[in-house]
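The chain below stands alone and is given as structure tokens, in the form predicted alone.
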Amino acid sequence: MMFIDPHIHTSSRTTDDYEAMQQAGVVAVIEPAFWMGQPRTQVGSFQDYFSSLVGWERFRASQFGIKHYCTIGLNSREANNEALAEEVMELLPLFLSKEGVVAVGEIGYDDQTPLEDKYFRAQLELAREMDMPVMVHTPHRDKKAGTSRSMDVCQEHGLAPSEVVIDHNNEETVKEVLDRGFWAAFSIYPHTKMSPERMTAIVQQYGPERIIVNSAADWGISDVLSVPKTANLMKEKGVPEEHIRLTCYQNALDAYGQSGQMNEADLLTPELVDQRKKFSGNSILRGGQTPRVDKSGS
């Protein structure tokens, strides 16, 4: 079975992770722009980071047979630095127009401050003007109220629920998100957020429509194989194979494919891996390593 991990921060991961994901059936990833673990202090840091998401990281993933897409946005934590946020906002239209960018995101609320609200709304307006889907980060504190508020604000700004993925759901939020017609994404995270067992129970209760499974793997304790592992558990628990395919592959493709940047044909006929290639003169190989070079039919 083929899988898409539609929320993973691969810039924070190693080449071993790419190899493991490819061997487990992950054919594509979506990497949302996010907080790096400490606040950035210069707009140039955002510019270089966004450039790496549409450049080097796409190349690095391709060297392991995985198609890399990304979302671009100002995350909620750093929206609280107003002077810097204003400069980042000026960058966004340029990077949202780049090849492989499938949504504005991840944006939304963290502590639900006035500045988070200001830049969430500004980016929703940008998404509407550029006719792009949106990936919404929901707050970890006061999640239920924050999730409801996020959907209210999206609709205030004229975004159709079918254009918005509400992420980091749990049992408290899923019913309202689905009832209101939004996509409901879930991050399978060790010890917190959502476990494979709870995710399986949610799919059994609500069915597969508009439900999306992701790993949200980053620089913290997380698992890049959360999507295939959850799919395997669903199979063990008797979830129909079509429901697994929808929640772990097709729904992400349908949601982010609305950008016009993500086509299934690219996943079904991937580019052959040739690790002799370079990006801006740089290779993933280090001295003495033997490159992987796939040949047609191999």
Contents of the next structure:
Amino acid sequence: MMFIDPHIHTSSRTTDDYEAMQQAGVVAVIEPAFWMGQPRTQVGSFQDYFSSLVGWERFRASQFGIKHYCTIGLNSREANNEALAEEVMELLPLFLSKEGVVAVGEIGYDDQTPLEDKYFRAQLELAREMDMPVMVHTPHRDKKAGTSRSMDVCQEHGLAPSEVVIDHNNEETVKEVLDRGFWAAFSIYPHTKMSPERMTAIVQQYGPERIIVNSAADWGISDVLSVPKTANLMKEKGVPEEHIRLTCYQNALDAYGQSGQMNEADLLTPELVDQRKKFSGNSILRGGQTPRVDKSGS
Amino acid sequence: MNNAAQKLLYELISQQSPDEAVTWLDQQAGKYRSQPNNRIFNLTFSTIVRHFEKADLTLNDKTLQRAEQIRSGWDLSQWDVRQAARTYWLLQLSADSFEEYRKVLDRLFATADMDEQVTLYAALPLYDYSDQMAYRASEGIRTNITDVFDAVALRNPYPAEYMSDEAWNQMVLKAIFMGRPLYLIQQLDERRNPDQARMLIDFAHERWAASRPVTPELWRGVAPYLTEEHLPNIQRLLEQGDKLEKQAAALAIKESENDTLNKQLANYPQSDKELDWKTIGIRYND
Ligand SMILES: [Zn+2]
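Previous: the form predicted alone; requested now: the form predicted together with the partner chain:
And the full complex, kicking off with our chain again.
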């Protein structure tokens, strides 16, 4: 079975993770721009980060046979540094039209401060102006109200629910998100957010329409195989195969495919892995390692 | 110059793009003029990719001449429609000072993908503050991406006009390294200099030592500085070289106006009619 992990911060993961994902059937990932665990202080740090998302990281993923897409945005935490945020707002348009950028994201609220609100709205305007889908990060605290508010604001700025993925849902938020016509994404995270068991129960209750499963794996304790593991559990629990395909592959493709930057044809004809390739003169291999070179037909 | 260049580019993209695209560009230009800010400028530059095709510009001799009149050396022959639209937009950039201007362009250069880089570099002779952007050309020739290198070095009047001898010599040598056609470098003859000649001859020796071929175009850069001391090189070319190398050696000797070398040449009668450097370049590279 083929999977897409439509929310994973691969920049903070190892090459072992890429190998494990590919073996488990993950054919594509979407890496949302987010914060790095500590706040950046210069606009140049954002510029280099965004450049790596559309450049080096995509190349690195391709070296393990995985298609890498990304979203570009100013995350809510760093929106609280106003001077910096203003500069980042000038930078964002330069990246949003780049190849493989599938949405503005992940944006939204963290502490729900006035500055977070200001830059969430400014980026929704940008998404509308550039006709891009949006990935919304919902807050960990005051989640239910924060999620409702996020959807209100999206609609206030003229975005159709079908263009917006509301991420990090749980049992408390899913009904309203689906009822209002938004995409509802779930991050399967060890210990917190959502477990494969709870996810399976949600798909059993609500069906597969507009539900998207992701790992949200990052630099913290997280599991890059969350999507295939959840799919396996759903299968064990008797969830129909078509529902698994929709929630773990097709819905993400439909939601982010609206950008025009993500086509199924690209996923069905994976590039052959050739680890002899280089990106701006740099290879993923270290001294003495033997490159993996796939031959067609093997 | 800027206005005339804008006008020509606008005509070209209008002829070859859907009305929707041109209308969109007009609207963006209107917005930017009434309220110039970097967000609109950047957004428009990066979104042109969605509205304009990467299709060859349809050009006739009259258009090419017009470009040449607007900016001497401006060569549109390899441009595409999207590049023309992006360049048209770049020429809208308004800034009160070079510092401001540079800040915006530096950001574009730093975030550009390959096609955008080609556009940004090929536009060097057209910018408002062109005369202060030689640093940019030197940066451009450090790339390993052929298309980007070509945008600076080939069919572009900028390097010959603004680059220092050091940067210029690096560019020519790197063009040879990368197997680029030298005859497409503008004012190649005018910018020849003794340092360059020495570097090129050293390079030829290195290649010969490794039993690798040397482009016959190399001798064009050396010609005016050839003296008796280069006799062994010249003899090697005339005796062991292929047809084009022999032609190049003969041409270089003539240009050197060195008597000893010219006398030597008489010992090697050329069977074919004499070629010029451009023809040698075309025959070698195509
Ligand atoms: Zn995330």
